[in-house]
Amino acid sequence: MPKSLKQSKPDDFFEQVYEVTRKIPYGRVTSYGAIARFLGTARSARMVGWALNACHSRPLHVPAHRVVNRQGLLTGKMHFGTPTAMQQLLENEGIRVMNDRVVNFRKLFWDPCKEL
């Protein structure tokens, strides 16, 4: 785990989620579970989703559109301004989406446990 995350308060889980999410590279995606595993809370994927649902009013941008479920599905799309906003944001980064699923999900998957 990066030094900056180790220094975070243990009760500040949402901020830790935002910090990891900001590190997802442009044109890549990760999953709620991958973020949870990275933070040492493997069974808290749902809480990662709750954190990302609450991030839209944060002063610093959190690219929540880059986080999908473990199968590449856009399960969080209803938390964006319109039903197609999440897909549009991903497509703006060159990520193809078909039937609410990231095409080539495994190839585009960014695992913070391996890459940070």
Second form
Amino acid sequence: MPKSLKQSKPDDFFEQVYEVTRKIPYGRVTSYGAIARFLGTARSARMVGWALNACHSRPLHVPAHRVVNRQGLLTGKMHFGTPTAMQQLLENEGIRVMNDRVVNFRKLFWDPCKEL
DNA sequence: GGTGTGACAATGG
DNA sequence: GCCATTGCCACAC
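Moving from the form predicted on its own, what structure would you give for the form predicted in complex with the DNA?
Expanding to the full complex; the earlier chain stays at the top.
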């Protein structure tokens, strides 16, 4: 029974990513690396992005638009259906975006390891 | 069980 | 501040 137990949650890692992403405060942004480090997989920052890629398979809405790369670049905007959807959502929260890059990213940066 | 891949991060120029 | 290269882990086939 022990070996079959984990079979129920094959996407445990993804679940964690979604959970942290939902906890991002309004008007704040974070990076994939920060989430990865918070989950204990600092070197799997790419997996965080991939996990969000599968967020469409989730019944719950995930504010993936608040997650950007270390440079504050909206690398995943293309996965929102429309190329401008991500930027629109960020601007809607008061976040200024220029050239697909978050302005004052360091100020708006939200570190789950510290804040959470 | 190996191979390919990905919404990244860190470093150096 | 920007561009190019390398390393990295987890997942699908």
